[in-house]
Structures are given as structure tokens and as C-alpha cells.
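The form predicted on its own is given below as one chain in C-alpha cells.
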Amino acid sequence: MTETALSAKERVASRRHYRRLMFGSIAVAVVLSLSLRFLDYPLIGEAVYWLGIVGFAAAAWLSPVELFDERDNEVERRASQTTLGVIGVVLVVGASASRTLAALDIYTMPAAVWGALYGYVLVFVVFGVAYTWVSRRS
């Protein structure tokens, strides 16, 4: 059945339903793929990891209908502002500190501070690659 021959409230009750079964397989799995890795079956962990995985690219490309529309994106939008944003600042404060920190003798921050730092780093040049190439294209 195409998009078309679905009545208004059918293409949102199928977009509903096709949301729910990709969300639903990720969730499913993850909480299923941590029980099996705390019960010590990492391997098998993994593999229903996977299966939730494709289990959410199956229900996105089987679906008759657009499952995100312009709402969605412009919410996907704002959301990922905010939270460049928010890692920016922390990225911006947090280094900042701890070179001041650790100039002045007080206290020297672990290295897994360190770590999540240049993790944020990462996001941005990630970004920055990211914009560079779609504005590129456009």
C-alpha cells in the first residue's frame, strides 16, 4: 500500500506504529545486550545488539509512510543546537579550569577528564567536517 492510498489518519497511525516497532527493537535490545554482558555473555549481548539494529532498519525501510516530517526535523534541529551548545560550553569552561588548576598547583585533573574532553573536541571537528561537506553540496 503506497503512501497515498492511506487515508490522513492511517498515515499517522502508520507512522506511529513503524516508530514505535524502530525505537521499540533498539530499547528491546539494548536492555536484553546489557542483562546477557551483566549475566557474563558478552557475545551473545552483542549479537542481540545487532539484531535490535537491524530490527530498526527494517521497520524504517519497510514502512509505507515518511516516518519523520518537517516537524521532526526542525525538533531534530534545535536539539542538536542545544546540545552543541551545552558541549561547547563545557568544553570551553572545562578546559580552561583545568589548565588553570593545574598551573596553579591545586589540583591536576585525571585523565579521563582529560580524555572526555578531547572526546567533545572530536564532536566539533566531526561537526565542522560534517558542515563543511553538506554545505559544499547544497
The other form holds:
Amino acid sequence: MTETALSAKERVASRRHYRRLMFGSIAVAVVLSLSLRFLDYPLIGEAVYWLGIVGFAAAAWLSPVELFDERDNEVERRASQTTLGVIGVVLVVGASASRTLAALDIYTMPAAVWGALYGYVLVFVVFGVAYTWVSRRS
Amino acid sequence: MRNDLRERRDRADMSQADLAAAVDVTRQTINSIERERYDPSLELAFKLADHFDCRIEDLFFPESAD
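Alt. form predicted together with its partner chain, vs. the form predicted on its own above:
Shown next: the complete complex, the earlier chain at its head.
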């Protein structure tokens, strides 16, 4: 994907165009997929959903320009930190409350809640692996 | 970090979109830098200084440099 042939204005227009394609394909696919599921066409809905995923990836891959600049990456980094912080608090407080309430025979959390909490644990495990991998390459 | 970007861009009679295109970032990035909400990378700071034909320290200065 070479950028050299594009003028500054073309780069800006191209970035806007491909970003719209990326997010538009996902948005349209999700809406269509949900509608088809609602209309009792679950398999066609699933196919449309995957078309949207492929469209998203294709737009990112085929774009002749960088779609996200350094500020976009910084915003994403800060948002990720905030997300992990929120998940961390929910995990620490939620797990402790669940154990305490169960030990006191006050309330036993449904299995679905524990499933969600274990899902959060998995998020931190994946983060730890990703962090280790990235830090070793930096 | 404080910066002189808005003044220099006005003097050069450029819009944020023009400057963004010139250094290949989004207009929102230029806007954030001018509002001192985002400190650019060294690479982008060099690009901006190069564009305005000045040194980085002519364009960006720490809060303490009052």
C-alpha cells in the first residue's frame, strides 16, 4: 500500500473514505444480522455478519493510507487503560463480595456471574501475555 | 506542553485541515495539539517544525518556560 502517489488532499479524503468503509461495513452487518435473526434466518444472518467482518478487514488492508494516526493510537491506549481499570475494580470487588456473601450464607451468586468474573480474569491473563510479548519486542 | 502552533498556522494562513494534510495526521490531532490536550511524538514535532522552518524548541516549550 503505497502512499507516495497521493496528494495531501487525496490522503485526507482516502483516510475518511476507508474509515467509513471499515466502520460502516461492521455497523450495517450487525444491524442486518440482528434483523435476519429476528426474522428467523439465523444462518443468513451469521453469513451477513461475517461479510461485515471481512469488509472491515478488507477496508483496513486495502487502504492506501494509514487510517489511524498517533493521536488515535494514544486515545486507544488511554481508553484501554480505563477499560482495564474498570474491569479490575469490578473483578476485585465482585469476586470478594461473591465469596463473602457465600461464606456468610447470605447469597450465592448465580453461575453466570462467576462466568463473567472468570471472563474478566481471562482478559487480564491475555493482557499479561500481550504485555510480555510487546515489552520483549520493544 | 505549551506550543506556538496556532499562531504560526494563522501567520501561514493555513487551516487545521491544510496543516494536518501537510504532516499527514488527522485534523483532530492538530486541533488537540493546539488546545494543548495532546503532546505530539518527537517525529511529529520534527515534521511540524520542519514545515514551519523552525526548531522544535521554537514551536514547543515546557510549562515551566514562562
